[in-house]
Structures are given as structure tokens and as C-alpha cells.
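Given next, in C-alpha cells, is a single chain: the form predicted alone.
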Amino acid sequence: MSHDSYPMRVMDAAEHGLTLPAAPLRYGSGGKVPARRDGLAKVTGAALYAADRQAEALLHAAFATAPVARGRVVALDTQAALAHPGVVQVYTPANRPPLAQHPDEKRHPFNFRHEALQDDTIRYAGQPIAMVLAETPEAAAEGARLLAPEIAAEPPRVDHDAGTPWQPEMVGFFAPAQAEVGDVARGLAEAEQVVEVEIETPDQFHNAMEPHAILARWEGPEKLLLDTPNQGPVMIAGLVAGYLGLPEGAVEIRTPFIGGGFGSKLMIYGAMILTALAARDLGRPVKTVLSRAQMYGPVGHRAGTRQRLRLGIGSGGRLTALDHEVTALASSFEDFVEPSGHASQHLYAVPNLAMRHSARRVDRGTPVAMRAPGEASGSAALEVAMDVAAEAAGLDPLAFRLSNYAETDPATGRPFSSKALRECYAAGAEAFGWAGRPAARMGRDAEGRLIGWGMGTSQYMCTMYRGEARVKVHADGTASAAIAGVDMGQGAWTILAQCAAEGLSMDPERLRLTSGSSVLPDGAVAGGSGHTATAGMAASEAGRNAVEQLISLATADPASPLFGAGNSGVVARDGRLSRADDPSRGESYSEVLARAGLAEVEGQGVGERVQAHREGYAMFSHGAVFAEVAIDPELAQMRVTRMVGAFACGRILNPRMVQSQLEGGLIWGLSFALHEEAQYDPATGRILNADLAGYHVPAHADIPQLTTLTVAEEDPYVNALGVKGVGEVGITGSAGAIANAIRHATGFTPTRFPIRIEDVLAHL
């Protein structure tokens, strides 16, 4: 196999996707469960990622980056870099090839402003300020070091207190910055008790296992092929074409295997544009692989927040008001604001409900979506506040949440399309043993450690976009599906094949899936926990459309045993059509095609939500997380010893994949609670821990006993498949559950994440 080829790559000239064979069916408690289609390639090393790709006459690129967060570049020693053996070219703002669109212009909500060597301004530490091209990666990196930039530095603004105040109109993606239902001031005034909690969360970085990488090659003056991990290949291909002045369809993004994304690979960024520019200018393929340190700044992060929640409590422990105020950090040049306040707007029954967002512009890279944007940070603060309020009301934390259970969406008044949160509370509490929790501290275990139990409620919106898919039934009785779906480790290719096979009413082992390229039907972005709903529904509908064509062929053919039955009188099952009133009369798909003299039929499908359902219902996945912590009373070392999460996420298509996603969410919640934090030097604005040695994420030894349960839930409104997202709901509620367990063990209410040893030690 050539190192330049994808394993199992489809060679159709019209499709540059990746075709994976069906994985064998495994049997579990739920019956047949397809294993991962990409699993064998990954565990054997056959899977090639973007950085693995090679090309003839390949050049390698490396970036020199700004050592300070604010100022301008005065000089670069380009002669020293060019004198290094192997260095071919150095690009700076003085000689960068022109772009058709300025990097600070916005044509699309996902088209963030970014750095593409447009000028000498430094907007954050780690910003690319020059690009070096060389024959080897080592020569490129050394050439970048030899540039030895001379900098005119200015005092950086890197924290809340130094940031410039700014009032956004929108937060996140298209969400209002402020909202109020009822009269919060009156609700607080009428409350028997008012509790107030202030929580600070830090900048957090995606840190996907696979760094960002780009290989750009031109196949003629108006055809660009980009190999790069990306969560929205069709959308991003169009944006890249705009920057380069190319016609629609001139850019193909191939994004087969992706080693994690979490939102950071959803956007376009400067290195992508510059790599394509350099390849066109030099007439050779160019590959750029960002270092781990360069993942901190240019490709996004979760912004730090300061949150203040005030909860009014009336008789019977019922909430009278909830006021959620958020101040989020934003970059000096882009408008994305972490929408943390939205986490409190749809969860608990409160007649007077408000949120307010403001921002501080600082000299940091632009924040972007990071797994459960807004909901992760907002729910962490909300769930701590709910436990404080429960104690003030004299109620068990679970009882308090049940007393404020929302039967309809508090923010809109709409009914929920489905909601099995009560069942999640019950299932999780039983599995955890919550009934044995004392109101006061738990006490100590056999090792003398302080033990605490905490809980949190999980919720995440059911996002859905518009996606397309193509499915074919072939004369030999097999099928194939094509869709620009994105698998960044969540098992999307396995699920999409399942959906297509379900639409076809045939075994997924007989279906090949081609995916991973922007030239295929647009399966929409993989983000917001909406990919399975969108792309999966499109694949299912395409399969149904193909079957409808087969039925039409058979019922119109006098030689068919189905002749005259009509579409409604025919049932499809296991690759075969039969009469609804007489299952013994039927024929296989291949027999229908053979008699019609056709090599195949092709079905088209679209996945999108019914407009009336979108406007008439509130749609969320829900869950309940329970956590146990053990704390050394002398050193204040905190260990999470077990976690239980119970979730209601609509129809479960593949229990194995769902379990993996939910467990990943719980682990990320643990990471949020106890580990993750970017630290900045106030003098320079540089990130002090821009690596996986200083930026802590959980290791295997940090992961406790995890139990994830799924609660049966049918939803006829969320989409035709009845599926809800599972990728992000697990992180919501879990950080708060751990914080509440620490509070139960120590009596200390955390005021910042991650929860630090010194904070707990001061209260023991």
C-alpha cells in the first residue's frame, strides 16, 4: 500500500472519500450492536491522519510566534532564516501573497477573524507572526527560531480586572446576551430566603490528541486539495475558497480520521489559509503540523468566566427567582462570548428568571466552541448554587431539585418534546445508593479520608442542522452510502452506516459507507451534539427513498410477485420486498434490479427538523450525575472515587458508542472540576503551561469507577429517528456534582474551578 493512499480508499474519480468496510456485528444485552468500522484500522496503525500524509516534492512549514500578548513586530531576521540549509522561503506581512478576502472580514457566523500575516500587530501571545518553508520539518522549525523577532511590547490585558468592558448583543452562536421572564427583582424581594453564589472558571483548551495539521496541494490553478482534520468540511471548503478567490467547489477538504476535535476543528484558522497560499506560490505541496504549544491560542479555547447567581427560595423549598449574571473573557478582535447564562434558563421551574452577559476584552486568542459551550461552565456554577439553596431550604439536594422540577420550559413556556429527567434521578440515585446520604457530613472511610456525596443535573439542547446523503442499492444485493460525515472518534461512521441500513431495511454488514470528503453530500457540521440527528436522518431518508424506488419498480412490473400491490401494500425487510398481506410473496432487491435491467438505484435524503416541531417544543437531553469524593484531611488531596450518571437521550442507536460518549463526558466533568486551567504570565501575557505537563488533564489513575445508565425515552418530535445528542450532555452537571461532593465532605463551598488543594485546606 502506498503511504500516500488512504487504506480502503474509494477510487471513483468523482469521490475522494474514505470507504470503510462494515464491522462485524457484536452481541450484547441489546442484541446486535455493530462494532466500530474504523476500529481495526486504528488499532493496527493502518489509519492515516492528516499529518501522516505525504506528497512528492513536499515542503514543510513552521511558524514563528509572538512571545508577548500585545504590541507589534519591529523586525525579523529573515536573512538568517533563509541562510539555513533547507529553508526555501520565509513569509511575513511584507511578502505574503495576497488574499481575495481580508482575514478580519466576516462572511459567515463560523468564519472567525484570524491571523494570516495581514500586518505587524500582535494580538495575543502565540500568534503566528511569520511562516518558514523548508525541505524538512526540522529545517523549518530551526528557520523559525532564527527569525529572532524584535518586538515593541505593550502592557498586556490578560485577566478580568485588566480587560476592557464590552457589552455584547449576542453570545455563543446567535443567542441573546440578556433575557428575563417575569420580574426577578420582585421574585427576590418576595422570597423567604435569598442565596448568592459567585463562581470563577478559567480558560480551558481543547487539547485533542491529534494536533491541527494541513497538507495543501494544487491540482491546477483553480483546484485545491486540503488534507486536514475538520468538523465541517463542506462549510469550511467554501470559506477557504472565498479567501483564495476560487469558485465554489474548487476546494476539496479530505478529513478522514480525526483524533479528537471538541469544537476546535470546527473553524477556519490562519495556518490553513497560509499553507494553501504557500503551496500555490511555490508550486509545491506544503504540510503544516502545529506543535502542542501552538494549540494554545490560534485554534480556540473555552473562555474564562465570572458568574454570580442569586436564588430566591419560598415556602416548601420552591424557587421564586433565579438571576444568573455572567462576565466572560473575549478576545480584543473577535466577538465570541461564552454563553454560560443559558445553562440556567431551561432546567428548573422558576417563575422569575433572568440572565445577563457582559464581557471583558483581553489580549488572548479568540474563544470558540468547546465541548458543551456555555452549558459546561454555566451548569458547574448553577449546580453549586442549587446545593447551597437546598441547604438553606433544609432539603436534600435531590429532593430540592425534584421540588423545582420543570414540567414545561421555564424560559419559553413550551412543552418539552420529551423529558425523562425524573426517571434519570431515580435510576441514578438507586445505582449510587443516594438514599443513604446524611444531610450532614458523611464522615471518614477506613483510611481516615473525608467522604462526600454530591449530585448535579445534566441538560443539553437537541441541536439539528440540515444535512444530505446519497444511498445506492446495487445489483448484487449490497448497498453503499455516501455522506460528508465527520468521525472525530465518536463513532459517527458506524452510526451513519446503521442509519442508512435501517432506511434500506437491510443488514449494515451489507452496506459500505464512503465519507470524509467535502465533495460528498453535505452531512452538516459535527458539533452541538447534532451530527447523528442530522446526518443520520439524511442517511436513513436516502435509504428509504431508494427502497421506495425499488417498490415502484416491482409493483409496476407484471412479472413481479408484487405487481399491483401499491407502495402501501409492500413491506421491506432484510433486503427483500414482500406483500403486506402475504409475506410469502416477495423478492429480493437484486431480483427487482435484475428484471428491470438496472445496475443500481440511487436514493437521496435530507435530514432536518420539522419547522412546526422546532417552534412548538423545547428539545433537550437530560441526565443526573452522582459523585463520591475522598479527601485527605491533612493534605486536602481530593480523589473522585466513583461516579454514576443516568441519562435520557431519546432513542439509543448503538449502546456501545453511547456509553463511550457519556463516560467521556463524565471524565471531562472531572477534569473541569479538579484539573484544567490555563495560567497566564501577567507581565507578558504568555501561557505558562502550554503543554500536557503543565496543563493538567486526568490520567488513568484519576478516573474512578464510572457507571453510565440510559433511561428509555421516546420522542416523536425531535426528529424522524427519535435520537438526541449524547456527546455533550455528560459534561454538564458532572463538574457541579463533584464540587457538591467536596462541599458535603468539608462544608466548603467552592468559588472557583478547578477546585484547588489550598482552597480546601483553608477550610479543613
Given for the second form:
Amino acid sequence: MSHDSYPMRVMDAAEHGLTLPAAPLRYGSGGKVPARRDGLAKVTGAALYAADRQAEALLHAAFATAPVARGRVVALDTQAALAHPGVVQVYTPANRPPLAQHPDEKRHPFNFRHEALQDDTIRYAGQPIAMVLAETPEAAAEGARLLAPEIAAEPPRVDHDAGTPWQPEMVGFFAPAQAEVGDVARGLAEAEQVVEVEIETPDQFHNAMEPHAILARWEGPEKLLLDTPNQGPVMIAGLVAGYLGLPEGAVEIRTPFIGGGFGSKLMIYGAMILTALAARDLGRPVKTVLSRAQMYGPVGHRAGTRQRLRLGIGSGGRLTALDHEVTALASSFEDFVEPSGHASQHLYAVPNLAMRHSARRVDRGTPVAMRAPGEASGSAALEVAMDVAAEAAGLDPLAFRLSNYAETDPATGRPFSSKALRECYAAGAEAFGWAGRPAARMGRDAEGRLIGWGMGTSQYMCTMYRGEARVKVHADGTASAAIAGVDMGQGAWTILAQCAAEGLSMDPERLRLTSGSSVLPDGAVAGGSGHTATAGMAASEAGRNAVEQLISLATADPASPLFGAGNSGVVARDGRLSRADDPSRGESYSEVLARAGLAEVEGQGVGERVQAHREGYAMFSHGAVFAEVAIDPELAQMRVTRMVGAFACGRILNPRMVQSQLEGGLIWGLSFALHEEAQYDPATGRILNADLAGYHVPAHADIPQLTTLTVAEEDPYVNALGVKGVGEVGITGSAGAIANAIRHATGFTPTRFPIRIEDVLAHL
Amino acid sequence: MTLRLIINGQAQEIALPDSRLTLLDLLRDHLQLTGAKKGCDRGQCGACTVLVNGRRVTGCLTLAATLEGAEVLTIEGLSSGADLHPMQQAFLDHDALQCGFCTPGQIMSAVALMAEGETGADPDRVREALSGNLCRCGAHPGIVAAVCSVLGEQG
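Now that the form predicted alone has been shown, please provide the structure of the form predicted in complex with its partner chain.
Whole complex next, starting from this chain.
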């Protein structure tokens, strides 16, 4: 395959946004599915991530971090650090240049409180306590080591039992901490049986493969260029300006390639502000690259929870009540609370339904959103409880879920905008062979391993923000689109171009996309699985707007074959306009532009949800996940041997990339079930496994054969494109499916995640 | 000290600025070869995998000063211009990447597998042999399919 036409360009400092053409490769029969636009740059090493960039006269930063979770920094040997060859400056709270906004001041929900050397307080282990600037990374690291902090340590409060109880009003992002429909106490009292499940989930860390990195350069007193991976470049650029006392628009964030985000690159953190501050103070560009260990604390994590679910079961295996109680760990200084209880509020038909959250403040870094925040941990606990309830009701897990199928949203009573979950259950069960499920604790494979089959239901809300895009049609018959899109691997480079081209009624091959800079139209944040819906709809609408302008030009031009056809009588297809009543009469976009003497037309578009639809419908992606585990009967080693996930996510724009996203979700679910956990030392509050050897994320050998399916689902209400999110739904349902498979094989009901060998061993 | 290396087929004499320099930092900070990534700096993630004398190594655990006379192959030297290495093409064909940060390391590791000849196109053996290369997005199924397709062609 030839890639001659593909520009292997490296961005330079003067460029605001990267422009990529279509990839030459397409997938599927008939070649209708575009491959990733950024694929070639990534397989050749040409894609420049923030830490890959260099600058003239660059200084390198390194941080000294707190060795304990609570206390004060009493002394730092700044003289020793400054004396080290190559060290240029050391910042501590004593000499850090002033900020226009205190790091703990909350003007905006995404002003996450952070540590920018404001004082000597230590609020978690790993917190940055001093910053060293040097001519080389080696000198900066050595300088940071020489600071040898003297600490007045206090006993850390690091776990649930030591935490300070706190009752939040809101959890997650603006979600209520508690809610009740009907009367749960009565529903439980009237139940034939009540099952109760208690489950603990650990702190988990995003661990994007790319460590956070910032290259800050000042191009003028009010012009700051930040090369940094970021999931919300326009919003975060505005917030950074606030800390630095800069006017709106003074900060540009460039983020064309993001080496994974999962929520960790949607927050303000100290290094980001301090790197910009140091560059201004020293008059030189500064680069900071966090070490892997420094990603455990200052840049967020998924908070640990303790959850208690009570399910009342009535006649016919129908739920009479569901009560979901969550205690989440919060930091001592910020108010983000893992909203796990919401995961159980929209899924199963139950007349008496409640959830409530409380929190314990501990001396850990602040938690934030991590892939399916709340839904992942809440779903894991809920789906285990559903299997316990199914067994109590004497029903197959799938039959039990079907007997409690929600035709309307149980929390609000609203109809679903669309819900093809039945089809997911059917397609997934068929592909997995669920009908042949062995009896509980009876499954064996040829090697004598215990075999268990489990399932779980997936559900994730359809988030949408407000986004904007700009699309042009050029006289040569090509098109271009501009949007501050965010591609952290989910495929925005490709999908947003597809959406713009769809709005234009053109082949995406003829469209160039410029993205990756905050100076472009705001595509909103990539989070909550809402980026394609928001930015994609904006791009599509902008394309449609450009076509409307072409139609106006043509129908008003007596020389056009479309003259007098009126806007409603013209059809746009494949870069051409033709009369609706006579498709043979028409002309190309470039002919319209040429006769009008125009080089281009520019369309503007907005992506946002229709308010009446938002208020009238419950909107969710759904799915059904089936998992098989094999367990060594003596060692209790657990292996997931296959997984099937069937999902209903509205319209599927790019099946190949959706498959990759859904597979990623299943893998995160597997990891949640069996692998991930940060372990804290109770004595110091330090994380004991703050690296990729001790904190296990799945390796290839952990990942079995995966099958993902999508079922057809049309949704006229969710947005103009009819798309729902696919990035997070796959992790819901899947952790529970694996836990239930282990339960099916052994009879052991998990009480904590990840499920450990020693837990299962005691039940073999 | 001066170090002589053959990097991506080109003989180079490099005045080492610091004896503590790793191969990864040498490539990234001094030779502008930033395809190999620093994901952990302690040999746990594999994002910095390059070939030294045909063997896959983690660049972050290899001291540059120990490599006198060695041949180093990085992702940038795997192909030239429009002609991709079959493994690079297979990664595109199987959508074997998402964020792309681990991709150069995955590909270099997979290219080494071709020469090692230990796995054939058996997916389980390929999974085992590639487990030093972590991926966080969850592109594992695509990666294993891509690698197996090339190893299958190889026979």
C-alpha cells in the first residue's frame, strides 16, 4: 500500500492545530469504514506527543514529593540542590512566584484544588513539595534528590475506618447524593425474600501509558503555549489563564496526540501551573514530564468504595425494592465523590428504589473521574447482587434480569429514548452459548479446572455537552473542517472527519481535518463518552450549514440548473447538488463556487441536545456481557477464558473503531474484577505499588478471546446523529459478569474487588 | 566519552554528554528519535522497546555507554517513506492501536518475535511473548491478531 500522499509532518511551534487527511486504508466489505487518520503517524513513530517535543534553550523540571501522607515540610536543602551543576532554580513555597488564583480557590467545577507550592502542608504522599529547574533532566532529578526534605509527620488517615465522615450534597459531577422512589422500607418488608450484598472496591489509578507532560513556552507577556495531553483543551486553557492572571484566549493548549487519558487528563494539577509559572519567571521554555510514580496522587484516581445492596424479591422473581448504599473515599481538600449508587437507579424495573452516598475524608490524593466513574464500581456490586438475588429466586441469571426488565426509567418514570437491551441479551447469549450453561459448581474443563459462566448488564448514560465546529467547502471540490477535538485513542481524528463529511454529503476522503489545539472551535471535553455525540454533531451541522449556503447560491443563480428549485427541492449527494424532482439536473459544489467567484464557503455548527428531548427521555447505552472463567481447583488461580459483549449504542459510525472501544471496555472490566488495586501503607500513607510492576494492568497473557457485537438501535432523540457513547459502557456489566462466573464455578460470593486467590481458595 | 553506534543503518559517533544516559534518553533527547516512548523508565511497560543487535531490549534499562559498536533499530528505521514494514501494515489492518503510545514498542517487540521463531502464529504463545509490552487502552485483541497475521504469513 502506498502512503505517498500522507504527510509525515511534524508540527512546529508556529502551527495551531494539526491537519490530517484521510488514511488510505478502509475496512469492511466494500471498503466503507475509514481507518484511523492518525494510524500511520502512530505506527511509524512520527506522532509527536507532548514529551517528544523540544525547544530552544529548554529547561527541565523535576519535583520533590512528600514521603508521607500527612504533616508539614520543615526544611528543604535548597542550597545543596542549587549547588549541583546544571541546576538553575529551586521553587518552594518560600519563593514560588505569585499566582492570580489560589490553587485551592474554586471558581469553576473543573478548578480541581491542587498543590502548586502554596504552603508547607502535606495532604497526601507523593504530593509535589518543591520544583527544581535545570539544564538537563538528569541535573533536575539529582537536584530534587538533594533537597532531602525534613518532615514533621503526623499519623495519616488513609483508609475507610480512619477517615473523617462527611456527608456530601452532590456526587460525581452535579449528581445528587441520595434519591428515593417509592418506599424502600416497605418494599423490603413486603418482599418474599431479601438478599444483601456488601462489596468493597479499591482505589484504582488511570495509568495512561503516556505520563503527564507539559512543555510551556511564552511567546509574549500574554501568550502562553502549552504542549500537553489534555481531554478538555479549550476549557482547561481558560482555567489555566485564570491562575496566571491572563486574559481569555492568552493560553493555547496543543494536544494532537494523547497517550491515553481515561479522565486523568481532564484536571488541573500543580505541575501544569508551575511549569507555566517557571517558564515565565525564568524567561525560558520549561518541560515537565511526570514519572510513573508521580502519577499516583497528583493526577487523580478512582476512589475506593464500600457498597451495600439490599434487594427485595417478590413473586415471580420480581424485584420489590432495591437499596444501594455507598461510602466513598474522598480527599481531605476536594469534594469529588465516586457516584457509584447511580449505577443501580436506571437499570431494573423496581417500584421502590433508593441510593445514598456518604464519604470518608482521607489523606490520599483527590479522586476524579476514571473511565465510567461511579458506573464501573456501582455496576460491579449491583451485578453481583443481582446474581445472588437470581439464585434466591431460583432463576437463571438472564431470566431473572429479563423478569425485571425496565420498560421505563425506574428512577424518573421517563421513557427511554431507545433501548435495545433485550436484543443485546439475545444476541450475547446466542453468541456465548448461554443456553448450555452448566449447573452451578458443576463445570469442569479437560484439565479439571472449575468452569463458571456469568453475565452482567451494561448501562452508561448518554452524555452531551455543547460543542462547535467550522467546515469549509473549497473551489477545488475538497473540504476542510476545524475543531478542537480530542483523540486519546478513541478515534476522534477519524470520526469527527466522518461526521463533517456526512454533513457535507461528501466522501470523507476529500476532507482534511484540523484539530488538536484550543484555538480551534471548542469541541468540548472528551469525557463521559460524549465526545462523538457533541463534537461529531457540531461537525456534521457545520457541514450541513455549508451545504445550505451552496444551495442558496445555486438556487438564486439563473445560470444554475438548480435555479428556482428552492431549498427544499434540492438534494445534496457525494459533493453534488441536484433537483429533488429531477436528479439528472444538478451540479457539483465546485461548479457552484466557481460561478459565484468564491474560493470557499464556510459553515458553522453547534452540537447540543434538544432540551425537550433531554427533559422528556432517559438516554442510555446498554449491553449484555457474558464471561467464562476457569479456576485451578487447588491453587484457585483464576483465568478469564472468553468474553462476549453485545451492545446497543445507537447508530454506529465506525464499526471497526467501536469494536476497539468496546473491547477496551471489556478489558477494563476484566482488570477491575481481577487485577487493579492501589495498596496503601497504613503507617506512612504511601502507595506501596506505585508503579507498573506492582499495580497490575492487564498484559496480553491476561486477555482471552473477546467477542463484541452491536445490535441495531435507532434513536431519534439522543442527538441529531443518533449516536450514543461507546467508550465506557463496556466496563459496566463486565466486572460483574466475571465475578458471577467465579461465583457460578465455586459458590463463593465476592466481598471485594479485585477478587483474590486467597478469597476464593477458602471456598474451594 | 565518544560512542560509536549504528542507528537505523547509519554509523554515528556520539559524544556522550553524561555517562548516566540511557539508550532511551539518548535516542529521545539527543538524536530526535522520539518514537520509542518513556512510559515508566524502569523496564515495566515496554513502550521503549528497540532492537539492539537484533534483540529486543527496553531502552530505559540499557545504559548507552555499554553499547559501543552496537546496531540499534528503532521504529523510525523500520521502514522508509511510503513502504511500511509488514508489521506496521498489519497494525493498521487490524486497528491494533488506540492512543498509540505503546505502539512503537509493541511493533518493535513483535518484529523481534519474527526472528525469535518461538511462537509461530499461536495466539496464546504470542500473548505470552508480548506480555512485556503493556497497553492500557485495551488494544490487545487487535495487536495479537496483527502479530499472528504476520507470523502466519512468515510460515
